[in-house]
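Next up: just one chain, as structure tokens, the form predicted alone.
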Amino acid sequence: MATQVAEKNAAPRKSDATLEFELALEFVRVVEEAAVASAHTMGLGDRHKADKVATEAMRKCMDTVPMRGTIVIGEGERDEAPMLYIGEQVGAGWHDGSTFPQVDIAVDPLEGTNLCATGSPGAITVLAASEKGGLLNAPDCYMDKMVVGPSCKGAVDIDAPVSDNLKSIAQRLDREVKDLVVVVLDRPRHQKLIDDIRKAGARIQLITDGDLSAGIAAAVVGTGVHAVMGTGGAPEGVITAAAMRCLNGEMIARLIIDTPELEERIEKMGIKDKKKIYSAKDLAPGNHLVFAATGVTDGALMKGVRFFGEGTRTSSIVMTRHSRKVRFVDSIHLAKRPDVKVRFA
């Protein structure tokens, strides 16, 4: 018992700390270079190849980043995919032996392919960090969520009646139902969801993809989104739940099980009840966290990719959960010319 408590109270290990306080701005790097490299297909109607280029760039700028890591949610849960798929082995630790950090990473190279092959607002590229085993490996399949700020926290149930959810959120937030903006993908399956929201009151903001950056506009005070809900990706659901506990706020989740090949999947993955309530702690049980994203195209809270003669600029930002941190982080990278300057504006 002894052991237990000095292990509990002890300090992080380098390692740990390492994850936040040094790697934390590689991260940026690394979703800026996909984010640029995407920005340069926006709106050529080509989502495949707008996420191939990012695909690529994020893979290549991993592995100059001094440390181990290990893709537990990425481009491909059974290995199909050419790269970033899930048990890959990236950063330069892998190459040179070196005794860097082991780390967990879940990615999303291009959150909102459609919208960035259509110059729509609300495409990133996004990756989550952790230490080893600070990430659940969750199945490619469909998951329900319910993503709230810090106020709301403990407020909502996710067996509940949507109006009921709705009241609870308003109470926490001091306002009305009808004060309420709730943010649904626009898909045929959330019709009834839809509906209910309407029939409570509660105004909708329908949106064709990303639900991952809605989830993190729930969770930040002045965006006007207070509550995403529908079903969405398992695996953007874990990279979510970890800018959730970065963030404070809460996200329940239950993964959507209904098929023999999907009950299968879950058992080879060490999931034993398929009808669990995840939280945002047991999705990104990690206590060390890092959540990096930059926009592609305009979004709520960051700027999308802009081109000018002097360079690119980006919009990012960068939060970290053990050191209670949040970053926004504006970019210029200058052209390799001699002649550049940098402008303020």
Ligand code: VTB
The other form holds:
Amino acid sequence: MATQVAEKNAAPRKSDATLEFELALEFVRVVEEAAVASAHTMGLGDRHKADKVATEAMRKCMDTVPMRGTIVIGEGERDEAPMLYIGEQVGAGWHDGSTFPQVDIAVDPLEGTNLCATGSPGAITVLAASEKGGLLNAPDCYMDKMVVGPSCKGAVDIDAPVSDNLKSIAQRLDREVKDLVVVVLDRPRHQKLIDDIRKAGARIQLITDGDLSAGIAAAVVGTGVHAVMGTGGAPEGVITAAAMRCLNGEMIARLIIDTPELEERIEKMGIKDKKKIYSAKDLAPGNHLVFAATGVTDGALMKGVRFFGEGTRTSSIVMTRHSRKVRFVDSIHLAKRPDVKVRFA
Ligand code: VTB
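Alongside the form predicted alone that was just displayed, please also present the structure of the form predicted in complex with this ligand.
Below, the chain from earlier opens the complete complex, with every other chain and molecule after it.
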């Protein structure tokens, strides 16, 4: 009995606390490096190259982080991705006797490859990390998602008519439905959703890519985005969920399992209920979570990478769940020049 009480009151294991306290800024370095690499390809029209250089830079930097990391969401399965594949061990700690913390990592080295390739706003490099088991190992399939901010927690239902959800969101935000902005990926599969939102009277921001950044914007007051609705990637959904847990936002989601192959895949992954409705906490259940992202091109919360003679400037966000920090990090990466100067703005 005494042991049980002691265990209950015990401080978090050293390794879990280390994750947020000591690794948060390390992860900023990782997303910064990937952002700088991909920003060099901005507007070149080559999304594969943009993704490749971001992935390589992220992978390389990851090994300088004092951790024993495992990729749980990445660029694909071991046989289809050369690096940052699911199950890959990353970090500087995979040697005998290491006491570096064990962490699970979900990465999207370049969210919005097309946005970067066309020089459009909203491309980011992003990752989420947790203690072991803190991020759902989601299959690479589509996911139906609804993302809202803290005021709208509990106000939306993925199966409710769109107009009902919009009414509830408007009520919680103390405004009319016509004053809401809903972000939707511009895809033919969303035609009915778009029609329903329009019929309900809300405004829509159609985006070509990047529902992850849009989700973060929806959870931050003052961005002008009130909800994200529609179908996008499930892996990115898990990373969005990690951000929601740090921002006190909400996400409701359901995997779209529409082929026998996917059914087999999720069964193998141990997911029994294929119609399960996930909350942000189901998708990113970690107690200790770090979310880090850097802007590649300008976005609602972060500026894109800027190159100038004396260096490079990046704008990032890094958030931790348990220690409740949201940090906006403006970094200058100085060029190796004898006359280098730092400017304030
Ligand atoms: C993309 C991307 C999103 O989902 O649309 C992708 O822009 C999947 O949708 O940000 P498509 O197959 O229709 O392109 C995301 O990656 C994330 O959900």
